[in-house]
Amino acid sequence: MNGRARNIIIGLDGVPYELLKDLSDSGVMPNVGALIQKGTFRKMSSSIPEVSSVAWSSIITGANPAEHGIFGFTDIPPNTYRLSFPNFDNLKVTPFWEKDNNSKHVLLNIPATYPARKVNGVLISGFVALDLEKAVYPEDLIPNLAEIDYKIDVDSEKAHRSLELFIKDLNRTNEARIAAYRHLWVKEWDTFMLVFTGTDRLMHFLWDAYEDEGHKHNADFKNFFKRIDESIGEILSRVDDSDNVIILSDHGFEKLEMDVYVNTVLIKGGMLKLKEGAASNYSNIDHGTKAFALDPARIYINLKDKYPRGSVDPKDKKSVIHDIIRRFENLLFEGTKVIRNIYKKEEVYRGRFMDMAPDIVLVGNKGFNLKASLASGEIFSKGVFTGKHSQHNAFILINKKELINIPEYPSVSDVIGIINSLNGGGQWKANSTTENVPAGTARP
C-alpha cells in the first residue's frame, strides 16, 4: 500500500445533511452518529443542476461541468435535435483513480462510470448501466457477482405497481451490494469506494414515509438506513486510525409538493413550437422556436447556425434570455414563487466546454420539482414521487477532526481537493477546486 494512508469513500446517493443528522441523533444510525461526534460533518452543495450524473462526475474529477463535459443525463449535440445519453466515455476529465496508477483501487457502484474501463484494481459501474458484462472490470468478477444475484440498480418500476414489491427488491439489491463489498474488501487496495444508490430510490418514492411516523412504511424507511449504518459500522471496524474515511452524498432531498414542466411554460409562452400533429419529442422542434429545455431545467437558446431550425440570431440572444428569465421569475403556483434561482451559463460554468453548456439553468424553490418533458400539457401536476432532489443540503463526513483547506461550505467539486489535503497534498491532485455555486448564492 506504498506506505500511505488508505482512503475509504462511502457514498449515500441523495441523502441530505438534515436526514443523516436526524437518523443519527435518533439512534437509527448509531455508527454514523459516533463518526459525526469524533469527525468533521459539513453541509455541502451539489452541482447545478442537482442531478447524480453531473454531481458524481464532479466528485470523481474535482472539475466543473464545463471542464468534465457532463451537464445532465441527456444532451442534444449541436446541429441536431437528437437526444443523446452521455456516459463514462463522454467524461472529458480523468477520474482520480486513473491519475494514480501506482495505487490499487476498488470502485463499487460508482454512478456515471458505464461502460467500465481498465483500472489498476476493480471497477463495477453504477447506474445508468445497461449491461452488467460491460459494467465490470475485470471480467472474471462477473461469475462471482452472478452468484450473489448482484444488480446495478433496483427495479423502480415495481414502485408504480406495489410499494411492497419495491421495498422487497430494494432490500434484496442492497444485500447484494453489501455482499459484493465484502467479497471485494479482501483484495489489495489503497482506495475503496462504495456507493449506496438505493437511498435515492427510497426517498423518491417514500419521503412521505420518513416525515410521517404513522405511515405504514415508516419502519421500512428507517430499517433501510439502519441496515446501511450496520454496514458502515462493519467497515469502520476494519479500518485503523491512519485510514481516511469519507462519507458523502451527491445532492440533498426534500418533500415534493408539485412537478413543474419547464418546456410547457415555454410552449404556452410562444417560445417553443412543435410541429403540428407530430409526436412530442425534440426532433419535432419547429421553426420559430426560441428556446427548449432538457431535464431537469437546462434551457438552451435555439440559435441560428447551431441547431437545424434555429430561429434566434446571435445578436438577439441576450434579449431572449432576458425574456425567459422574466417569465420564470414571475412563475407562481397558488401565490408561491416556483423558481428559487435562475443562473446564466457564465455564472455557473467555467471550462473549455462552455459551448456545450445550457444558456440558463433554473433551480426550483422548496418543494417544486422541475422537469423538461415535452409530453405534459400542463405546467403543474403531481406524480407518484413524494421526494425530490435539492441542491444545498448534500453532506460530507470525515473521520478527522482537524482538517486543512476544507471550505466551511464545500461543493461536490471540492471533494478531491479535500481528500488530497487529507493525504498531505501529495496523493491526488484536484483538476479544479472551483465551487459550482455562483458568487452571491444564498447559503443554507
Contents of the next structure:
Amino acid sequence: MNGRARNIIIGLDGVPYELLKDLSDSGVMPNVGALIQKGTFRKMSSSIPEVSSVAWSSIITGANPAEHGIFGFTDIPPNTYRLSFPNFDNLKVTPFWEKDNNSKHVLLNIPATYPARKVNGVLISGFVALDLEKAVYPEDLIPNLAEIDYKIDVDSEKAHRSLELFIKDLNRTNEARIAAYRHLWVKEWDTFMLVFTGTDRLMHFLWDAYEDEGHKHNADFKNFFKRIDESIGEILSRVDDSDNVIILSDHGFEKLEMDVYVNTVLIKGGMLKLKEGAASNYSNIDHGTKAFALDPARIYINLKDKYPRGSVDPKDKKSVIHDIIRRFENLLFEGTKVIRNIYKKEEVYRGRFMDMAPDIVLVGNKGFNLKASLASGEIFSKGVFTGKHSQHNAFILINKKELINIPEYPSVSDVIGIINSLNGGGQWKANSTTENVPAGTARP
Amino acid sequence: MNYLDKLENQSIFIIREAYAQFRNVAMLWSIGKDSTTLLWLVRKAFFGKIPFPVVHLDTSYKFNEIYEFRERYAKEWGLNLIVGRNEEALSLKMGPEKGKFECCTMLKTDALKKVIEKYKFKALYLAIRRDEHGIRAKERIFSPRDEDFEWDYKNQPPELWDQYKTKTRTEEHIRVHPLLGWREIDIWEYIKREKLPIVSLYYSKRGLRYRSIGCACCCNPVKSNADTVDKIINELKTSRISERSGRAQDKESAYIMQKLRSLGYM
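Please supply the coordinates for the form predicted in complex with its partner chain, as a counterpart to the form predicted alone shown previously.
To see the whole picture, the full complex is given below, headed by that same chain.
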C-alpha cells in the first residue's frame, strides 16, 4: 500500500442526485446521509448519450466518447448495416488502472469492462458480460466466485413476467456482489472500485414504486437501497480518514411518462426506408434512406460511400441535418415539446474518433424516453418500464470537504481529474487531449 | 475396470435409479452425439426396450441428416418417439431471422414446456456434460427446475459420496444428467467401442466437420480432416478449439441483444 492514501470508489448505477438526497433525508440511507453532511456532494452531468457503457467508459478514462470510442451499447461499423456490440476491447484509451501499474487495483463490476484483461490486481467485468470465465482476472478467482454464487447481472427478463421473481433475483444478485466485495476486500490493494448495478435495474422497472408510498413494492424498493447503504456503512467502517472515498453514479433517473421512437419519426417523415416485407432490422435499411438512429437517440446520416446503400451526397449532408433537427424541434406530445436538446456532433464530441460519432444526438425532455427500435409502428407508446435514464442529474459524493479543483457541476469525464486532485498528484492522467472540452457532457 | 466401463456402469445406475423413483419420465434426444450415446445407455439399462418416451424437440430448422437419422433409428430401435413442436409459433413464421434468442426460446424452451405440460413428466433425462460449458460445471446429476424452468443452483441438494438426491418437492420436474461426468473425448471413445451410429455431420467433408450440431441455421463447422472416429479422437487430443465454438458467435450477439432488450433497448 506504499503508505499512500487509498482510493475507494463506489458506483451506484443510475442513481440520481435527488433520490440519494431524499433517501438520506428520510432515513433509508443513514450512512450516506452522514457522509453528505461530512463531505462534498454535487450533482454531476452524464455522458451524451446517457447510457452506462458510455458514461462508465468516460469515468474510468477521463475521456469523451470521441476519444474513448464507446458511443452506446450498439454500433454499426462503416460499410455495413451490421449491428455490433462494442465491448472493453473496443475502448480506444486506457482506463486509470492500466496507467498506474505500480498500484494494486480491485475492480468489481464496472460496466463495459468485458472481456476482462490483465491488471495488477483483480478485474471482474460488469454488464454486458456474457461468460463468467471471460469476465474474471485472474482466473483462479472463478471457483471462489462460483462458491458464493456470483452473478454478473440480474435476469431482467424476469421483470417482464413477474416482478416478484425479478425482485428475488435482484436481491440474490446483490447479495452475491456484497459477498464478492468482502472476499476481495482482504486482498492487498491501493484502489478498490465497486459498482452496484442493481440500482439501475430496480429503477427501470419500479420507479413507480419509489414515487408511490402505497405501491405494493414500495418497501422492496426502499429495502434495496437500505441494503446498499448498509454495505456503504460497512465499507466506511473499514477505511480511515486519510483514505479517499468517492461514491458516484453514471447517470440519473426519472419517471418515464412516454417512450418515443426516434426511428419511427424518421420512417414517418420518409427519411428512413426498410425493405418491403423484411424483418425490421438494420440490415434491411433500403435505398433512399437519409438517416437512421441507434439507441437511445444517436442519429447517423446515411452517407454515400460510408454505408452500403448510402443515399445522401456529402454536399447535401448539411441540409439533411437541418431537416432532421427541424423535425425533432417541432415534435410534440399532447402539446408538450418532446426533445430538450439537439446536439450536432461537433458540439459535444472532440477527439480522434469523430468519424465514429453520430451526426446528431437527442436528449429528451423530462419523462420522454427516447428509443431507436425499428420495429415500433407508433412514435409514442408505453411499455413495462416506469423509470428512465436522465442526463443532467448523476451525482458525486466525496468524504472530504476541502477539495482542490472540483467543478461546481462536474461531468462524468471530470471524475479522474477529481480523484487526481484528491491524491495531490496526477498519476491517473486523464486521456483528454484538449482542455475544457464539453467532453460529451454539455451542461443543459 | 476399464474407465469406459466405469462411466457406463455409473450412467446406467443413474438411469435405473431415476426410473425407479419417478416412473413418469422421458428422455430428450437431440440426435447429436451425446444424446445418442445416452439413448444407447438407456437401451442397455433396460435391455433394449425403453419403458418411456423419447422426446425430440423439433424446431423445423434441423439439418436434413438429423431428420433422416431420427426416422431410421426410431424405427430400428423401436422408440416411443414424441416430436415436440411449437406449432403455434411456427404458424406465425417464427424463425432465426426474427431473433435467434427468441427463436430458441419459442421453438425449444416453449416446445418443451408444452410437452411437459401435456404428458406431466416428473423427470427428464438430458445428455449434458460438465465440460461442455462453464455454467454447466455447477450442474448436479439430479437437478430440480421450478415452474419457470429456473435452475436455482443455490438450492441444490448436495451429492456427497455419490449419494444421489432423487427426492424432491412434487411441483417441480427433475432433470437427470447421467452423462454429467463424461468428457467429449470419452463420448468418442465410447462411440468407437460400441460402434455406435452417429449423424454423418460429425465426420469431415471437404475439410470441414461439425463438433456440435443443432439447427442448420445456427451451427458452423470447424476446419478438420477427421473423417473417421479414430481421426476425431486424435484431433480432440490436440485441439485447443472449444467444442461449442461453432455455435458460440451468433449466440453471443443474441444473448447481448436479449439482455439489452430486457432493459428496453433495441
